[in-house]
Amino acid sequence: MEAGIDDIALFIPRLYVDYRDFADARSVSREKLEKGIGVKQMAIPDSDEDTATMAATACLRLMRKNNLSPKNIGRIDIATEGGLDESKPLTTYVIGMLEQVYGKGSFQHCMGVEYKSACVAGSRALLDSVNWINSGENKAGLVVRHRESPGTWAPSEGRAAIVIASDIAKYDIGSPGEYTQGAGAVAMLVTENPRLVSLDRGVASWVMQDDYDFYRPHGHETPIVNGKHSLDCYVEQVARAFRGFKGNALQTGAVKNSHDFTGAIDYFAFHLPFPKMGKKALERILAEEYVDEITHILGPFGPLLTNERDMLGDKSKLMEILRIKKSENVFRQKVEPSVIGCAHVGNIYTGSVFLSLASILDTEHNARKSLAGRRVVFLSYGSGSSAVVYSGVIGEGYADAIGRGIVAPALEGRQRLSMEQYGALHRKETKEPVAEKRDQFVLKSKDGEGRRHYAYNK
């Protein structure tokens, strides 16, 4: 049996700010935004929202969406570069919101821990808990739904998990990254048998080193960016773990054709700051397979006889070795259907990834394409710096978890901020909360001693 994501929930706050107003205010293209950068909203987290009721909010939605009980699940893992105390977890304010809706002490059998490792942390959590599972450690107990007759429960699955990614992406006004600014969770029910993904086993390959492309020094509201230099540590980084991946799947047999490697992937899903990142880091991932061709083709003296890989800093060289290749249409094919999240959220940090993932199946679902069976690649990247890629099949049952959407229903029912909302939202000088709360959960206050008090907005 294999384990992976039976399904996906997500909260996006209800306030935006649209490009447009952006650009006219900032002085900026909209044309550079729209099609440059690929931003057309950026979500913007209300005076009564953080980390926490837009995590414990998504797990809700994800457990009423499931008819899951609190005994159902094993443990509730959340990943997040917006920790809310420098030792309480976000998993147990989390949990505290959770148990006003289904009884005190209801979770108090859960596992849980806050995941930080920048973006990365998300990736981590999720193979962290498809571990525990494919284990057996989540054996003991009563727990996931019965796939021949829903609402029951067949003990000997085990308890499920939950992987909880939630972020506020938020920059200095009149900084270079104001415009990759973004927030939102996203929930994922870990199960045996998953309808949505079933991940693949050791095929996931780590890189990490110490660097100062993106970090947030202790009392930092917003972090300090080396903006080109993040980039290329971002392009760097996945590209040596896809380098490792590919060697892993190869080897396991998850993926077997090693002379057309990216040809066997049906889908990439990037960690997106903004949409357009995934494009740049497709390119390197791309030059490098066409050396593996010419290796192929030439033999081991290819790369020499044409001097590729000294070619991949050369742009004008690199660009014709991309044309050879199609990359237009690869992006098109594989990658693009994973960008209308990010377009229309911005930069989630640790769901980023999964908003992809989410973005593929709703796109693609839409356009009434088969799914079943297709290979996903993960590609994730954590600033300071690390990568991680590991891959997954889409399963059966993915049109029962997709139902009407998972990333549309999320964007209903939106508030278009104007620029001086926004602006007075980003210096904290909103005292009321600007949208009226329906089913979710919010912050009602911070006391003098550190506490935060939170409640349930029916």
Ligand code: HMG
The other form holds:
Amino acid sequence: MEAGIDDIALFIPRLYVDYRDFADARSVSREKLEKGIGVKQMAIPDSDEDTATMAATACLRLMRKNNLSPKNIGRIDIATEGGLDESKPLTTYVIGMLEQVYGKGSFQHCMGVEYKSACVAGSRALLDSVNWINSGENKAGLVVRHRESPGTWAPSEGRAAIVIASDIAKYDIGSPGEYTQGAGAVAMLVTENPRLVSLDRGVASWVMQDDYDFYRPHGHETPIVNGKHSLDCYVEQVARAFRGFKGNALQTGAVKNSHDFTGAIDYFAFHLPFPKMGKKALERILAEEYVDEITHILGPFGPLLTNERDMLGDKSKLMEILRIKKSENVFRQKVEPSVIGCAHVGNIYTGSVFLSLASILDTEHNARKSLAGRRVVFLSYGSGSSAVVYSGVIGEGYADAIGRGIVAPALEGRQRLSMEQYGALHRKETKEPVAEKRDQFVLKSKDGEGRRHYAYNK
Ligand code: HMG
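Starting from the form predicted alone above, please write out the structure of the form predicted in complex with this ligand.
Okay, now the whole complex, with that chain kicking things off.
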């Protein structure tokens, strides 16, 4: 059995902005946000939360849920666009916080780096940890204590990896990006024989080019965004990576049906900067899949169109074809279950593609669908720009890992911000934290030498 994701824990800040308050305050129509963008709530970090507190809290939840001790973990890698230091990796802040709970020095055997490659970094970190386990390196020189429950973990399984993706998506007030904000951390336990998703070997397809669709130069707190161009980059790069993935999946035999390739995929877990993005990207992928039919249906126009891109650019024809191919059904069955998390949290950059996975698992498990053996394709995009597409199969033990849900429990006890409170937090004018915190790490202070002091609030 290939390695993969055994369990997922989320941390989402308690504070949020409701899209109706936002729309009214910015004189944007509520329908645009609800239907055009798909957002309902945006998670906003409090003044005592940062990428490190979110990552450490998600990791602690994951360890507690799985009864893990630090000795069971060989590496903790963190993907983020919100590093706190030009040199010191986020993992060290997280380990510092975790050692307040597990004891000083308890993680000193652990390795871990900070990954940066815009939103695609979470996928890179995951694939590297999976490769580490598949290569057997996680068993080097080890006598491992196993977790007693839930499930049993044989010492032969070696050390597990934890991959965390933690980010705060913050845009300028009044900019179109402002309604695609969000914040949160996803912590994933990566093991052999995973309960949630074992990743297919040899299928990942990565594409990269030099672009300025979205970037944040040193010293800028918010990104410079070329919004419309970023949509085009996303769609083109993901479609290219999907093409490579298709070739790899057919070659390795992970997917056998070349005539109905997308039919052999049960779920698409997209990077979702906002919920509507998945629909746009799916339409582009399906259009390519159906290019033969497009040529046929274009009929007399066909010879006038010199290449595939021109055909795909003919939107009215394209929509006709997609309707024929029931793309709405494909979206409803294979993408829609993934958007619930993004709709209530917003963009969480590196963790977004995994929030999509968690949403699929929750939504479909709640609908009492049988998920074992179903294939999920991950479509990860990072500005700058790059994309990676890879796949995995849901394991037999998924229900045990999902428990009472992954996304819903992380959204319990939320507090709706007024637009005044939100504005003060955005401008960093808030003196005291807005919400009282329980069972999470918080930032206590920053000193003049760039050190940060954290504590665990019981
Ligand atoms: P905008 O100016 O709000 O776009 O910017 P719009 O005016 O075209 O409206 C958006 C949609 O709402 C359109 O639908 C409108 O028709 C619709 P579409 O044509 O796209 O299907 N609409 C309505 N629908 C119903 N009722 C109405 C109504 N009015 C309009 N009354 C944009 C949108 C996403 C560009 C902006 O929010 C933005 O710049 N966001 C930040 C950048 C971003 O998220 N880009 C996504 C791709 S890049 C990416 O994913 C990477 C990233 O995660 C970072 C990283 O990798 O590090 C961002």
